[in-house]
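The chain that follows stands alone, in the form predicted alone, written as structure tokens.
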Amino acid sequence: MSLLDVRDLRVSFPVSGGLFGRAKTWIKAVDGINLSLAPRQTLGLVGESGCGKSTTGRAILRLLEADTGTISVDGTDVRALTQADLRAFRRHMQLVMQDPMSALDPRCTAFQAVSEGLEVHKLAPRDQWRDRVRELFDLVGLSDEHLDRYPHEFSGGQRQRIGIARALAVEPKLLVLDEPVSALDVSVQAQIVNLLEDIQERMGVGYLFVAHDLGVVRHISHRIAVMYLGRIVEEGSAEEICQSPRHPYTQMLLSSVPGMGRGKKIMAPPMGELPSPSNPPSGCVFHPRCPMATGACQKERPTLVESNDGRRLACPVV
């Protein structure tokens, strides 16, 4: 059984305008995607800024409400939960945010931030909180001296470690990591990625790793799904996607990462800017930027077809 199973997920946002601020048009941020994640595995979700990656992660956690689709986490239909049941179930699925400074309350110490989940979900008596937080700090590479410090007293990497410890305090089965290293220095990025791999090995938690950097995603992911303008265009094992990308957009993403495109027959970075999600192109949404596009690409929306080796591809041209 999959830890995470997403089917036909759609999320749209109204663009107000006209009389009385009524919705003039709708932005399809997530347009009918399917995803699955096995236990103790990492699924990397990659794409340019504005493609719908973060919206997908937040919709899975029900921080945003989806228009349609099913979201199953460890066999539980998340969209069917009442607010009371959802509050209790949140301990099984947690979020690590991109900006660790804004994710932490400046008025709370690190101990208070991490122990909050223990209190909300009643996971331990109050007299055991400090020992539990010490264990979590040791797990993420922090020490006792950090317990009573405030967020502004930490470096960016240390704040992200606190964010990870806070998410792990409630013993989740699924972590949605929303650009967890993009705000950090390169050397610190490697430390956090290695930390996440160690935690997965020890605790068996599954990761949905949202990022735009294929170099980082390749290092940590078992599978990679490539997203463009609200749709999945290619999915496969991390090795398949990075060694033999098939979709023109995946090839172009790889070519933009120094060193990753070397020696591969891949295309140059995409021409032009990402089209507006409020007015997406007809047919294949990538066709205005694709050098391989044909007349059919402008008329027909390609379906995501799975091959015998498990790779999924939405491109009839290749």
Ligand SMILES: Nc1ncnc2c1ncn2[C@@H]1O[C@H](COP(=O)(O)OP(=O)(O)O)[C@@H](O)[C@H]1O
Second form
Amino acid sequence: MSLLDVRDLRVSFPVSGGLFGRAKTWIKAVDGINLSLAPRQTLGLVGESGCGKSTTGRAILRLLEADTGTISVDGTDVRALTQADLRAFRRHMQLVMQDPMSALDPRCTAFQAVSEGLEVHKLAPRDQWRDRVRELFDLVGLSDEHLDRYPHEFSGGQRQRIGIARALAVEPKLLVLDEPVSALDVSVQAQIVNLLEDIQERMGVGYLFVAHDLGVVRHISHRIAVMYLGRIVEEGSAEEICQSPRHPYTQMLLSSVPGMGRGKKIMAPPMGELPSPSNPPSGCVFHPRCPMATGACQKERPTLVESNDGRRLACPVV
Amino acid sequence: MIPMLLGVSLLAFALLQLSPGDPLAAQRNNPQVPDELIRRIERQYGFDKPFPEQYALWLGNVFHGNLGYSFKYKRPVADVLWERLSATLLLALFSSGLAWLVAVPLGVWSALRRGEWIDKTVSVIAFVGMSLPSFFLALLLLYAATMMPELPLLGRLPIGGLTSADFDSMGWLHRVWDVFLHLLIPGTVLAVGALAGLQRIARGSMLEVLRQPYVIAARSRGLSEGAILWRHAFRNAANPLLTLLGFEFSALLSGAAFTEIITSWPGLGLVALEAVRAKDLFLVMATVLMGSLLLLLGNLLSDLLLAWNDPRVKLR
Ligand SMILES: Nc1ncnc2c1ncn2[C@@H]1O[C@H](COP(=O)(O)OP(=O)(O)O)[C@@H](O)[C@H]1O
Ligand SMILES: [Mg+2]
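Next up, can you give the form predicted in complex with the named molecule of this protein, since the form predicted alone came first?
Now the full complex is given, and it begins with the chain already shown.
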């Protein structure tokens, strides 16, 4: 059984426009996606900023309500939970956020931030919180002296370690990592990714690892899903996606990563802007930017087709 | 701070010199007071000297803790001032307390129910409250207090002053109640004026905090909405409010003058007006000094509160 199973997930946001904000249109931020993640594994979710990755992550954690679709986490239908059950269930699925500064309450010490989960889910008596948080700090590479410091006293990398410890405190099975290293210095990024790999090995937690850069998820991911304008355009094992990308968009993404995609069929880095999801192009949403687009691409929306080797691709041209 | 006080006092002193009238007019017109005495008073306070000397004399006295004598009240200025200052402080405290007690929960509530009918209703009411001129509200309340039948519990609301005539014969509990009743009308007038702005700021700062990632993170950890509100959201939303607290307090002190005069609350504002009209020089100067000092104290109070609420400024 998979740890995470997402079927036909759709999320849209109302945007008011026109005079007096009366005219309502809808942004289809997530437009019918399927995802699946095996226990103890990592699924990388990659795409340009604005393509709907964070929305996907938040919908899975039910931090916002999806329009349709089923989300199953460890066999539980998350969308069917009542508010009370949902709160209790949250200990099985946790979130690590992008900007580690704003993700921490400036008024809470590191200890308070990390111990709160223990308190809420009654995972340890109060007199053991301190020991438990010490263990977690040890796990994420922080030391005891950091316990009673406030967020502003830490560096970006340390804050993200606190964010990770905070999420791990409740021993989740699924961790949604929403661009956990994008806001960090390049030198620190690798440390945090390595730390996450170690933690997965030790604790067996499954990751949905969101990034806008294939280079970041390449090594940590078992599988990678490539997202474009609310849809998955290609999905496969990390190696396949990075070694032999099939979708023109995946190839573009790959060629923009320094040191990757060389020696292969090289395409120009993404040209043009990401179109607005409130007014997506017809047919294949990628066609205005696609060098291989044919007339048919403007009319027909390609479906994600699974091939014999387990790869999924939404492009009839290649 | 000191230069500002000096500047303000110099300006006030000069204005009083330029304005017509005579602080000793009452004494001069009183045949019981011998001319000799009046001349002695003039010499003592330097009224016979040119303006700069008079000012210097006054300033020197102030530095020695002597605020001078009130010719109108025939008592030392310090005594009059102290009495009136406590009345004004009491009014300001009462009205800010009232305003905060109502405005902050309303603001938080509106933020949590953003866009729903309750939020809109509160906004409209707050707007009406804000646009209502305070003198009009004061007159309305005074009128209502005289015309209304006795209220349950409160009885007939007093329409002026700080205490009832029989105050001295009351027990202490009764005295507190008596002052409270007298506070109600001026306190409400001032509170209504401050309420709308406070409510808007409480709402805005709450909305700002509610979309912060750490609030979303708290929700994702399974905290109840109540715990999120108190532990994470409210404490962070309080900052702009605390900045306002001191400011609001000073504003109430100065805004209070107007309301004090209409509702005949015996505070600084009322005494300042009376002193100016009687050209009671030293009393006017003392109220001016006091007003500026309170403004500064209000700002100091905000700064202290901000520091107290900020983990980065730990007073270790
Ligand atoms: N709360 C919201 N209200 C309206 N539009 C939103 C909201 N959140 C996200 N969007 C829109 O949905 C799209 C996807 O956003 P997001 O999921 O944050 O993208 P990503 O994480 O991939 O950068 C964007 O066009 C964004 O503007
Ligand atoms: Mg994002």
